[in-house]
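The chain below stands alone and is given in structure tokens; this is the form predicted on its own.
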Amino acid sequence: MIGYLAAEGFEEELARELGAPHERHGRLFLAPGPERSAAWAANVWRTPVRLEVRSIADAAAQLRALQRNWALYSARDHRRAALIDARLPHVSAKPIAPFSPLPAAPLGSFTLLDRDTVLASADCASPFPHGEVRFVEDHEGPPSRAYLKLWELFTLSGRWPAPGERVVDLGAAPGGWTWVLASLGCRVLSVDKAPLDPRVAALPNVEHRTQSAFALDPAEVGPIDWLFSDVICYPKRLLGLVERWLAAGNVRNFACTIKFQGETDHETATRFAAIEGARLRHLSHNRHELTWTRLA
């Protein structure tokens, strides 16, 4: 059995992704193993076990016997769960700086299934409580909060563009992603029909083209190290754009936001996930959207 904790607000998306059979406890879904790719899961509980407990103290003791650090996901009996959590070592969840190394200490997750049963997994996919990454935010430089999605992607993957690399940012305005990429020392081609924030447009390593992202010709752009897209469009249209750039063969790395307008387009998300070398995930800074990457 494997546990999948849904990104908050997207429980139904995860339920559909996992299919039947599964057991649900709030945002936590239990499904038969082995572990599978689940884009709408904020965290995966890889080794869940059921602990029969006699008391709050006994629950805490059994958890400490498994390992030191735990994050409580409270789905029921909240007061009792909080009292168990209070007897465990404190886990710091302070905001981190972008591009920081991921926490090295193992972090397990637990919940109460009922007053006398704890479900606990000492091994979880994310080193952050419930998969939620919090940063020391920059309230001065970026023109929008979209920059947090790139910070999270780069921090989790341990991959980001190097100084001097040539990158394209589609759907760039007002310039949150372009700001991140320029701050890394990249040569940024920013594309949007709308203008960039003047502070971002003035950066010396930024070239802005006022045109549609869909009108940009990959052959005319030439070889690039990264293609980024935060374009607001229907997923099928974004898929066509990505397929055009893939066919051109001049992009080493892709990072795109698939934005769902209205109902979640599961069919197109599945087609994105099926592209060779791709990964699809819901970042903690995503809304009703998924982040698709294909990294060399």
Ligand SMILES: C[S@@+](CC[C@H](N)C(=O)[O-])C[C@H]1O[C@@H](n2cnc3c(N)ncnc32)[C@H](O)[C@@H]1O
The other form holds:
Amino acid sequence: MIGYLAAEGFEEELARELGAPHERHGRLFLAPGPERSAAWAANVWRTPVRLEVRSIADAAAQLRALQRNWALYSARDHRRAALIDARLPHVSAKPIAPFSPLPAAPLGSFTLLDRDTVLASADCASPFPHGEVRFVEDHEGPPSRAYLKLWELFTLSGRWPAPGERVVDLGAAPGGWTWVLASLGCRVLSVDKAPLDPRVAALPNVEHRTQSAFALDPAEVGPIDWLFSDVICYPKRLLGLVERWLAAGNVRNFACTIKFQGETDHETATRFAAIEGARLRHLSHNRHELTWTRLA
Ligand SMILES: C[S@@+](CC[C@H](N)C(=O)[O-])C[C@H]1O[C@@H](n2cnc3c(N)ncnc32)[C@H](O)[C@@H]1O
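Mind giving me the form predicted in complex with the ligand, seeing as the form predicted on its own was just shown?
Full assembly next; the chain just shown is listed first.
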């Protein structure tokens, strides 16, 4: 069995992704192994085991015998679960700085399946409790909160553009992503039908074009190190855009937000995931959207 913790509010999306059979406990889904890629999972419990526990103290002792650090995912018997949690070593939930190394200490997850049964996974995919990454926010520089999505993607993947690299930011306004990229020392071509925040537009390494992202010609732009898109559009339209840039062969790395309006377009998400070398995931700063990347 493998455990998949759904991103909050996207349980139905994850259920569909995993298919049958699966067992569900709140946001936690248990499905037969081996581990599968699941875009809507915020965390994956790789080694879940059932522990029969005689008491709160016994539960804490059994967990501590497995390893030191644990995050409680509480789906029922909340008070008892909290009392077990209180007997475990404190795990820091302090916000981190962007671009910092990921926490190295293993972090397990546990839940109570019933009063006397703990489900515990010592090995989890995310080093953050429930896959939630919290940053020390910048309330001065960026003109929108969208910058947190890029900070999260870069910090989790350990990859970001180097100073001097040429990047294109589609759907850039008001300029949160462009601000991040300019702060990294990139040469940014930002494109949006709307203007950038004047403070971002005035940055020396930013060029803004007020036009549709779909009208930008890859051949005219030439070779670029990264293509970013946070354009609000139907997923199918974004797929067409990505396919055009892929076919042009001028882009080393892609990072795009697929935004869903109303129903989740699973079919298009599957087509994005099937692109060679691609990764599709729900970041903790994503709303009803997925982040698609294809990194060199
Ligand atoms: C979520 S906002 C982007 C936020 C931005 N990444 C930031 O960090 O501030 C989506 C943007 O897509 C833009 N947009 C929608 N359709 C577009 C199109 N066809 N071409 C370019 N931009 C478009 C909107 O004007 C809007 O600024």
